[in-house]
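Presented as structure tokens, the chain that follows is alone, the form predicted on its own.
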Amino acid sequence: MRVHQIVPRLDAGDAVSNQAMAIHTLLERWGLESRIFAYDMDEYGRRYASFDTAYREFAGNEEDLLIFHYALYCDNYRYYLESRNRKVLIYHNITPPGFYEYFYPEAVRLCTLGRDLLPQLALCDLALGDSDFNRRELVEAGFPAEKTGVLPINPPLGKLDGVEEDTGLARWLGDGRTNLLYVGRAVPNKKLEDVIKLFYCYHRGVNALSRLVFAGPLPVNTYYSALLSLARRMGIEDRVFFLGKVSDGGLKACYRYSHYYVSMSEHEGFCVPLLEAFHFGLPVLAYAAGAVPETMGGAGVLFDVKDFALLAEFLDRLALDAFLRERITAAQWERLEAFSEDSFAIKLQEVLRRVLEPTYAEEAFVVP
């Protein structure tokens, strides 16, 4: 039997495709045929992956199994309606389109067409989210809820831990001033406004050397230039950094010599980010919205009211309590064990048995 992905994008350290090649590698490992298309793709994608109108040749077989990874409005969702094979989506959820009316109209109307579009692949023989979140949202759009699951993201943690950390950027970081780390996309849902606000009244009123770092993709629109008015507005404009998107080595640099990681997103599907903070060690604060409660599990600090003034004292008080941070950072790294490879192999192993035969599950599927 043959295994086939289709995503949008196959793109280094993209949590959609981390995704699509924790399960082709899993799948190979059980000896597995396993391929993925993709409708686009960067250098390291290219590695793995075909274009997506190569799938058209498996299409018609009712033997095989379809993997449709749903992150974003693609037309290659027409391959998903008119494949024959068995077929399972996974949807890493897409972002509604309100946080971006007043931004970005192309996102509102990509936005809008892929959460319309939702209902229309209810069709599949099995739908899971990365989160529970995520599987309500597939109930709500008029999946079977019977045939609905949760297969958490497979986040490759460990994977930083072996690359050589950019010096330059260590350098700068490590020069003694507090670093509060942001790392994701530059989007609305994100609030990186609120990120900001936060940190005015933790520079202007607790601890003067800090500096405030974001890194990811800089989409150039109005919301990244909205974001830089307000730094200038509240006269920080000169401890605020974006660094756009960072090479593995300036990403564990980022994690290894900042101090506190912050998240105001108000949509998440999952946010690997956390679960990489947790991995360096790295006291987590995040607003309780969408997944983020879900993919802490009960780790990090949560919180529900976006009081700046009181979250700035608190991480004051982090750097003055070492067991409170300590007694923090350790239930995080516990947290981290429902994320190893060994669970992900069984939940995956879980989830072939509910589309395959019972018999030919047993015997092709052994969890290393």
The other form holds:
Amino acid sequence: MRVHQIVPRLDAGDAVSNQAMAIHTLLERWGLESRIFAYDMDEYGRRYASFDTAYREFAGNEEDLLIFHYALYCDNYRYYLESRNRKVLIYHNITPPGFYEYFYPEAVRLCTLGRDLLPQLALCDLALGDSDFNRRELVEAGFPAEKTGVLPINPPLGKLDGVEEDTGLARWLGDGRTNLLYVGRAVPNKKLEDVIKLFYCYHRGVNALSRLVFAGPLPVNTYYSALLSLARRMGIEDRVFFLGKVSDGGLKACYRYSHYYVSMSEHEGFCVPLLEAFHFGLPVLAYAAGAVPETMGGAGVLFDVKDFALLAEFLDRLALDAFLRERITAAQWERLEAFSEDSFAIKLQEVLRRVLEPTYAEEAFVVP
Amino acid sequence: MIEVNGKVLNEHGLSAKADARLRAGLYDARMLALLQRDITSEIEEHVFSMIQVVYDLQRSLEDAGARLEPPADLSSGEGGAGSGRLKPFMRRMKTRFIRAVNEGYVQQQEKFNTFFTKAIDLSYRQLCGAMGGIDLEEAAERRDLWASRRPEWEGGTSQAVCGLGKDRAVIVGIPGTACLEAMQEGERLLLATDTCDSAVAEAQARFLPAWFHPRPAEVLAYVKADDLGLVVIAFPECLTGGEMEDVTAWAGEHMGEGGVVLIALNRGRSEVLCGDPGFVRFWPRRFLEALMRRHGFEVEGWQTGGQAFLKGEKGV
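For comparison with the form predicted on its own, kindly provide the form predicted in complex with its partner chain.
Expanding to the full complex; the earlier chain stays at the top.
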């Protein structure tokens, strides 16, 4: 049996690409023939994927399995619709277009198209969300509940451990100031303006020796400039740093030399950076929205009201209370076990067993 | 409600502390209003309305049936008679046919959309720059200024600078505390201001009148400078072109005959200004000369120790 995966892009460091690669690695380890097809890819992706047009030659085989990753509107959904393979859809969520309304009309259009398309992808053997939040969206979109499930992302957390950290960034971040960190794309649904507002209260009211660091691409210019404008208006523009997309070494330095991870995002399908922060022992403060509470699984700090002054006080308390900090990081560390490679392998096997005939399931896999 | 490791936190203590800080005036009314403000208000109104117009246009085009993309399921809503495998087969056939017809159109449309969006974005940036609003490049430079170190003047240079002009002096960009102390000893230092908080903090620790501000030119508007005789811009790289203009104009207004403006020429001092040269703006000498002349100063080159300057003296 052959397993094909179709992704919109296969890029280094991207959550969807990481999951496709994790599946690909396990399938090959289990002796199955696995291929990845992508609409586009970067240098890293070129090593593993072919362009999706090459999938056509496999589309007619009813014995094959197609895993379609749906994360954004992309032309290659047509291969999924036309394919005669057994089909598994993995839904990584699409941002509600309303978030982009004031900033980026093109994104509004793409998100609308992506969300409108979802109900029409329901003809499949199994539809998975990478969180239960995503799975519920699938059910709301008309997928039969009994044909849905959850396959969490398997973040390659160990990858950063082996990387040499960026010494320049490390020196700068380790200068004795308290660093608040946010990692991810600067897009409107992540509500970076609220992170700036929290930082303002913390910096102004609690700890003047502090800085806010955003590490991640800045794809929406209008939003980025609005954030700069807000920071300037608040008089903290020289304390707020947008690093853009950083290397693995840079990312490691950010995690290692920051003190708190803050997320104010109002829509997340999973949120891998939370787990990365868990891995590096940063206390995580996150707004309880989307799949965030589920990903955190009762570890870390969750809040449902954005009371910036109150949260600034809480950060202060964290700084003073070592025991509280320890309890939080210990719980976060424990939570990471749910996302280990072994548990991902077991879940992937369950998924494959649900799709394939029992004979395949018995013969094809060796439990690691 | 705040939950720590899944347990609800008692917030009374935290609330009381937050209220106390509020009562103490740490967050002023303007900032409290900013905390409540939506981020969309940061986009200037004219830019916002332009984006909105494009969005509305796109939406009305789609409402009118001019689809920019073909519908997701190309065969939806049409007949679709048949059962078992015939139905998906018919659907695939229809999809392929419609796609073949649409493919060329779609590709053109996608290209158009991409360029159209880019053009809108470019116009937005230009408009922001032209209206004196958010200049993205300037903002990026400002962020990077933290990486540049201030020049440290030697004792001889500081003394020579102290001997210029008369009455009180203002320094923009702190060239080391030695210079400020020499000025203070001569009872000349009115104010030193900088965009670098560590330089200001160092001066303040020595009880020198130094003030931090991300835009130093704005501080000067509040300075009562009746007996001003010397303005030293020791680190012009920390000012934008507009701010250079403002500072020189302010000096021209407040200084009488014999007043001196001194601008350090730091170009080429790579051992002083570390890092990528792109981090700081080296102002061309001709630009600085024109600026000083425009505000009534007679300009000449001046050198002391290893440091070059442009010296402007206020004429009659």
